[in-house]
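Consider the single chain below, provided in structure tokens and representing the form predicted on its own.
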Amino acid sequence: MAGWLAVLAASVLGATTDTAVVALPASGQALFERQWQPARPDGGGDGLGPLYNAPSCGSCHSDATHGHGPLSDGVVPAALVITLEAASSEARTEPAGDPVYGHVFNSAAVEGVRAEGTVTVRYHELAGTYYPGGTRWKIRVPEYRFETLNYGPLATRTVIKPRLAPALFGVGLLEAVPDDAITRGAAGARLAWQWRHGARYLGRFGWQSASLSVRDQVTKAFANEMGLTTPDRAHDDCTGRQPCAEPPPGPPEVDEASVAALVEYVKSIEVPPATHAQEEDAEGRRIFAAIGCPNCHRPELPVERTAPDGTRVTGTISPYTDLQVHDLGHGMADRDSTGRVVPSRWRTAPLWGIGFRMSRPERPVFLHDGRARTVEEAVLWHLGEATSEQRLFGELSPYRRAILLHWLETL
């Protein structure tokens, strides 16, 4: 058994592996650790840049987890990418980028190419007490600077949208997801449309379902983080207020065999087995339960895909995630270049693969920008819509927190 049957196979029928990924096919998984290069002027090299956040898809994304998140205050890290978006953008385009440094501020450059710049996150602590128990918890509020800028200022309503290189678990399985199964009872605001061509898309990938697929992913990430042009995107971020190179006339820079290659692998990469006993499960499931984390965090989401030979393949996931989009709050919104709250939506972030992060070596940080240092600092967090959950949460015993604590870093 291939491809997606595989990873159905493994997810909805109980099956485990010792490892995130499943090891097919080599190609793909060549491509995503693959160092891309410059071009070079005798023809060679890949064509990398001229302006870049990383040269690899691994270098943000190893082990298939979130990016490495900062820990502390300074130079934000390559899988920290600050995106850039126009605030009067069409409702019925992909939204534009800033008129300067484009969709994706870009720290990197190919020789003889300055950088966009240096930016920098300083963390502000914010303490409190729960009910009952009085015991303290803090929370880091981050602030972003732009230390340089070397083509000038940003655009006064452009919208800075930090964003955490996300976990690749389980995306060929969201995908698989019917639309029906994301829209059937849902607020239309709760919804994540988006326009291409002039026709209306669900969106369900991304930190706010601005990708469509896990395609439309690679290969914004191939045009805007990397600089390299597929079929697909056919220019990539540097903008005409730049001293870019335009791309070499001819085919693409990855090509549609190396597109669909690396497309099949990402899409075979396994959810993590979760690692709690069964009777730590039954309680986690029912704290989980009360408090309503289940409300956008949903425990099981449908699947179904037609395999090679028509056959139609169903089952069941267990993500604990809606595919929808909400407003968590004045403190989680994203804000313009001076200053400005942009109203936010968020899409539900799955939780499946919690274990595993905190098992790697390196210690995960939480929410779309890494601000939560824990489990616990990411529900801390969640206000708008989930403001009654998060009460909730707060008025637990100590007890009965940190079982339900303890069973959200296993899943």
Given for the second form:
Amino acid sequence: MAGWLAVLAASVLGATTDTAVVALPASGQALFERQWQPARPDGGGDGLGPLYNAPSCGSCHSDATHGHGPLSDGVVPAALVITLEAASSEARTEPAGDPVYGHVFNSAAVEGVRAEGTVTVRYHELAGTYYPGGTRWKIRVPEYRFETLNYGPLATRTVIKPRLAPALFGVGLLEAVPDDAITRGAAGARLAWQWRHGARYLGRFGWQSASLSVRDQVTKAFANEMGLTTPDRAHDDCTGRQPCAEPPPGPPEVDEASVAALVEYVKSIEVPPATHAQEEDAEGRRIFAAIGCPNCHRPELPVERTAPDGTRVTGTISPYTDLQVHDLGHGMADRDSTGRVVPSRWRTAPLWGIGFRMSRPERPVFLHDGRARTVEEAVLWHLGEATSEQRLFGELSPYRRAILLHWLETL
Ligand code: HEC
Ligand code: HEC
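Could you drop in the structure for the form predicted together with heme C? We only have the form predicted on its own so far.
Next comes the full complex, and the chain you just saw is listed first.
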């Protein structure tokens, strides 16, 4: 049993990560870390760009964890991608981008080509007080600014969608959750259905579940963030107003075998084990449940796959998500280029792996645009459908809130 299926089997059969025999597709891992090169006049190189954001998967998803988000004001880092979407993409097909800049604002370019420009972020602090107890809290509200726009203005209705590169832990497992485990009992608005080629698929990757599968997301990343074509996507993220509107001649820049190996590798990325002691686990879990967090962050989901030899592998994973999308209120919603709030629904972020993220030298940031500097700030931002759970969080005694936050930081 190869690759991610072995991980699935190991996870669901309760084997620890030490004992799981995982045959990683080595070339997939190499492709993940590979620094792709621009095309050369002599026909060499890989075809990176001409417009792009970063030359490798690993530069945004370093060690498969979340990308490094902004810790202070300044130019937004490469791992915080400014994606763009034409207003009113109600049809739920793959949405259109900005008419000039496309789906992703490309902050880098090959020699001789102008990058699309520069975006900066400024944070305003907002302070408040918990009741009871009177402990103060602070959150930071981001404000994005296009400092340079090298190809002219953005369309006024273009929605600005800053997105931090998420962790890739367990994406193969999330893909193995059957649709009906996600749709059962869910209101239609909470499901990220999309139509492609006349059939309906449930979106489940990306902060808004806009991608249907790991492969869908990976080939989008090649096209939009790296300027590399694949068998699935023959065009870079280039519009008629840019020096790359014509697709590069010849076969796809990344061939089928490479796409397949990379997807297989990404699906085999394991979930780091939680870092808490057992007695801490029980108490934190109780408080989490008592204030209703599992209404969205479901502690358990079923997984199901058929191995190439026909064996069915089933089991349970613990991702702390329902893989549904929820409205978390105006403060969290995207805005268009005139500053108008656009109603937005977010996929419940999986909480597994936070312990591992906290243990890394680079301080992690949270939420889709990395605005939250701590887990506590992330919870404070929950309004909209999560208003009552957020209120109950605020009403916890400082002692119980500390237990809950510590538990979340060890998942
Ligand atoms: C410039 C930064 C950047 C690069 C380069 C990049 N990604 Fe991403 N990745 C992102 C962002 C941002 C998202 C979230 C997209 C969204 O929410 O729409 C994402 C999402 C993903 C996801 C979905 C994870 C989930 O749980 O939803 C996968 C899988 C992924 N990337 C794999 C890759 C692979 C493989 C490559 C290399 C081919 C790659 N990425 C290159 C920034 C990047
Ligand atoms: C209505 C559904 C809902 C409820 C209830 C809810 N959450 Fe969330 N949670 C979300 C969504 C959606 C996101 C992703 C937000 C985004 O995309 O920025 C999220 C994100 C988070 C994150 C940030 C994860 C990351 O990696 O960025 C944490 C931590 C979190 N929630 C904790 C909690 C806690 C604790 C509770 C209970 C007080 C709770 N949530 C209740 C839907 C919910």
